[in-house]
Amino acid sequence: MGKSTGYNILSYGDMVNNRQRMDPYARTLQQAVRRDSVVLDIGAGTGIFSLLACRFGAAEVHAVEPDASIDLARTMAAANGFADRIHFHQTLSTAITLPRPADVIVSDLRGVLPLFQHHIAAIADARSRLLAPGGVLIPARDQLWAALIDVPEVYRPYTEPWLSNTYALDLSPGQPLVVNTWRKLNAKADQLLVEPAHWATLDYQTIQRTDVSGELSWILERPGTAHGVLVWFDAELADGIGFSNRPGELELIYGQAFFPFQAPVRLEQGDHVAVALSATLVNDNYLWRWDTRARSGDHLKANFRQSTFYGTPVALEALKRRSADFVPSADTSAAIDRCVLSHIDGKTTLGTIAETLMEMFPERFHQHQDALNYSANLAEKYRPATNG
């Protein structure tokens, strides 16, 4: 699994309550798990899939979750009588090994879309290292779809207050940033201007590449105003079992992803719209790009080039600091971190480390509690993975 998603407990409860998602997962687990099965639950959160795997008879379950929610998962395992069968790993799945390969690997590492942080890399790694030959991956694959959408109210924040506001201020420099920013949306089926087009297949049985790109094309069958592109996915958990977050289905926790156009485009029947959509993993997040061309015969109605790269203010100086030939220097914080890390030796207490910080950096730490909190946070960041 990639970085912790930082969900709160209420959000985990929303996931469990979302029957349109949970019921297909439960049916697929029940179908896949046998009495002697080893199950790996990646991104376990509070452990609902691990608990279900035990309920369905799994002999051994490994729940992997870097977030502190794993502590609640431990408690709930004990409350349900499964503490002896579930092994908890508070770390990333890429950092663990298993005494015996898993017969079933279950996960839901998606965000609004399956292209989320290191989801694909984590599944590819688990499939190659941790899954037994002939083992089952849940989900099996995701299909990604897109359509043009007419949503004037949703588009309003992309123009107001940037192009018009009640204070007679010129806020237009902000508008190029916001139109390069996508957002979660729960759209209605009648807001789609065109029939959905298939963008990509993420087949978790074989997938290796984290990046996805593809061309989308539509000819308008009815007039309307396109405010952007909506993207969603159909999940196939096993043959004949799955769910979809497409507009018109029962609402799921994921929603859909709305990629706005630089400006609304008025389209007539017969107009042609082509969108080149790509997602590239950079560090821990995806960089999205959507290039759009709209034509009415030979007349070019729109020619947009948009990317989330342009959605965040980035100073030229900041870009220079990331170049290969830049020579970095460090401030006092680096010296403080070095001091703390040099004392994390398995022998020195946090209290002693805090006292050392106060002696060496009195201008930074005036209270013992401040030094203790700083030391504890850094120690937590670099603590060894806990298994149990």
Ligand SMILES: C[S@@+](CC[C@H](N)C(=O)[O-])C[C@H]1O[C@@H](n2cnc3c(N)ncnc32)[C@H](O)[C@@H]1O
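Keep in mind that what you see is a predicted model, and the values were worked out from it rather than measured. Residue numbers count along the first chain shown, from 1. We call the rigid core whatever largest set of C-alpha positions still superposes within 1.5 Å between the two forms. What changes on going to the form predicted in complex with the named molecule:
- Annotation: Cα of R35 displaced by less than 2 Å between these two forms, core superposition.
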Contents of the next structure:
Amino acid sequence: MGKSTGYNILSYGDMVNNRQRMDPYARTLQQAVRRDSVVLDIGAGTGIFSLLACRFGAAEVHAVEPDASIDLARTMAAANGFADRIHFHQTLSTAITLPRPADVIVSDLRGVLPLFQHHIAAIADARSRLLAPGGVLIPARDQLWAALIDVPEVYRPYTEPWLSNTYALDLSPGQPLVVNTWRKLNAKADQLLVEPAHWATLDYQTIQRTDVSGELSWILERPGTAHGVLVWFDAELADGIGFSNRPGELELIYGQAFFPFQAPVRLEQGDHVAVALSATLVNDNYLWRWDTRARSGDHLKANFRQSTFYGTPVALEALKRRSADFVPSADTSAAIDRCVLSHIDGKTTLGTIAETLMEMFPERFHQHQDALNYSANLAEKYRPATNG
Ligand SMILES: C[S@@+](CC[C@H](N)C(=O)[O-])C[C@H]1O[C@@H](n2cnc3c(N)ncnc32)[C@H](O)[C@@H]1O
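Structure of the form predicted in complex with the named molecule, given the form predicted alone:
Okay, now the whole complex, with that chain kicking things off.
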């Protein structure tokens, strides 16, 4: 097996098994694919969309996937008699070109939310470089929604063990970090304290910006305790075909994202809550910010400023280390890597590289197997992509 991006076969299986997701994707593909279609499957995983595109008659399919799962996709293409129609590219979509532009581009690169790693940038890049004029993008749009939720049980880990623990220790320094950390939930409809408010539309036909920000506001129609904001997306794969992650709908693999409040807020009917929610892509991940004001008439009940920036102890230092004017220095592992890389020349065996490593870095490598593993991992990282 080749490179791995962290998904495993079980998680790929869960995606394929999720009928509420798969059925609308399959219907949209069937509607879009013609006999002479060129289809691009970005993030093919185990190749499910590529196989379906062939089943629906596509002439030429390009399956792009950096993960080692592409090996399984190849085997399954052969098992289904589609090997001659699917071209495999073990790399990122941003690194490929196509012999003919695609009539259909299909993908699902989302995490819990579509604001996930480089999803938006990858779609925008594929749309501008790889899609034929008038071609079809699947999904077409995602709509993002948010609501306040009343979830005392879910909130418990945000106070325990940090503010009260059975060992009489002061763990309170952990609490500011944990309340600035979001998590996945599968919330129930009756946990929503308010009607969902629309936060943003991601229109993949036009989207360029990877960052999203918007104001949310609610006037409470019933009393309750708000423990945070729940955010989810509804997918529009094509006009009239999609699925929803709204609590109360049939559960999907995505779930919803729960952004906790700094402290629970007791709210009465008529109270006003405003949340400024923003997601900014920093390096490979989104930095989330949620600033909340809750009012009862003139009385300010809550005024929170929260961000995932405060959710990691070393966020500021780590950011500084990624700025353009930072001068990096390296420890001895750089010399070790340099040594291995200088010997990966298409002629030298891993065994020989491992022996060289042991000679040059005897303090670091005591076992031949250790040096061999180290060299093999690095060689795997830089292995040329195998296409076709
Ligand atoms: C959620 S999985 C989807 C797998 C499969 N298409 C499905 O729907 O069941 C997303 C996959 O996209 C891949 N991926 C993410 N960004 C990519 C990109 N720019 N180009 C190609 N693959 C990408 C990841 O490695 C991952 O395997």
